[in-house]
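The data below hold one chain only, encoded as structure tokens and taken in the form predicted alone.
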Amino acid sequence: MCLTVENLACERGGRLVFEAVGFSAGAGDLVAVTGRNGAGKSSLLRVIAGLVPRREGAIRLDGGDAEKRPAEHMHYCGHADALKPSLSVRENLSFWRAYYGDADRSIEDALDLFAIEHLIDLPAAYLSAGQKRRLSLCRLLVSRRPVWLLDEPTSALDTATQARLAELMGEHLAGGGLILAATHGDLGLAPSLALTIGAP
């Protein structure tokens, strides 16, 4: 699998956020996206995920299911945790599992890996910021999609959970997955490619 981005530009609210962004990454690659606040790191991930229209440029994913759009091969985890507060932890993951598709890991296994299995029947509204972040990341494990688009994935995570996330990211890459992560800090893994958005 190969993700190719060519001459990508994004405009939001009449303002040019970034332009002329290009890179190519394949199976097993970790692309670390860096840049100052407001440079467009989050917008880049959202454009690639198909959530924000691009002003110009091309996004191509080779090696996936030809009957699916590129975005259907991708998991997007942004700043918002994408949780329904009134639903339980189990119900939130059940929704995303049904929406994105199945995976080898069960909901219970995913929660155990992020050490929140004891919260499985608790409404998401009662979770702390760190617990909500861990629950959001569990979506990566309960559905199988080869490309992970992660926006500040270690935000609100303690040191132990950051280490666990790095292990799981490593497993995904070793299995032929591809990760594009916007970050200000250390991901716990050496990136295959460092992409800086905007002026340093």
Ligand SMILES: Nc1ncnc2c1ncn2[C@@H]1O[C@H](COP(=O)(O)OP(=O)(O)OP(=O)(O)O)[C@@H](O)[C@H]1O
Contents of the next structure:
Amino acid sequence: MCLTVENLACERGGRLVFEAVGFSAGAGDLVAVTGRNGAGKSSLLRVIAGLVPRREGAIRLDGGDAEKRPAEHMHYCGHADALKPSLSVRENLSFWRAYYGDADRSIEDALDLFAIEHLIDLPAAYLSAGQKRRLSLCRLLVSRRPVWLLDEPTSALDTATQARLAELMGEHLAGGGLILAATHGDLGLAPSLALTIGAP
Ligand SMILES: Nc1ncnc2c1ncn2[C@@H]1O[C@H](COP(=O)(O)OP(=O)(O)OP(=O)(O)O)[C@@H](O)[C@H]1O
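Alright, leaving the form predicted alone aside, put up the form predicted in complex with the ligand.
Then the entire complex follows, led off by the chain already shown.
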């Protein structure tokens, strides 16, 4: 599998955010996307996920399932945890699994890996910020998608959970996955490619 981005430009609110962004990454690659606040890291991930239109440029995903659109090969975890507050932890994960398809780990196993299995019947609204983040990351585990687009994935996570996430990212890469992660800090894994958006 290979993700190729060529000469990408993005405009938001009528203003050019970035232009001439290009890179190529394959199975097993971790791309760390860095840049100052407002440089366009989140916008880049959202454009690749197909959530924001590009102004120009091309995005290609080769070697995937020909029956599926590129976005269907991707998990996008943004800043917002995208939880349904009135649904329980289990119901949130069941919803995501039904939506994203391609069941991978069980809901219980995913919760166990992020040490929130004891919260399974609690409404998501009652979770702490770090617990919400853990639940949001569980969706990566309950449906198998090869490309993970992660926006500041370690935010609100304690040190042990950051290490667990690094382990799970490592497993995903070792299994032929590809990860693009926007970050201001350390992901706990050495990136194969560092992509800086805007002036460093
Ligand atoms: N919906 C929108 N409408 C207008 N402008 C937007 C919109 N979303 C983002 N922007 C602008 O686009 C620019 C890039 O924002 P983006 O969130 O991609 O930056 P970032 O590099 O991820 O920043 P940070 O490090 O602070 O998270 C910012 O100037 C922001 O104000």
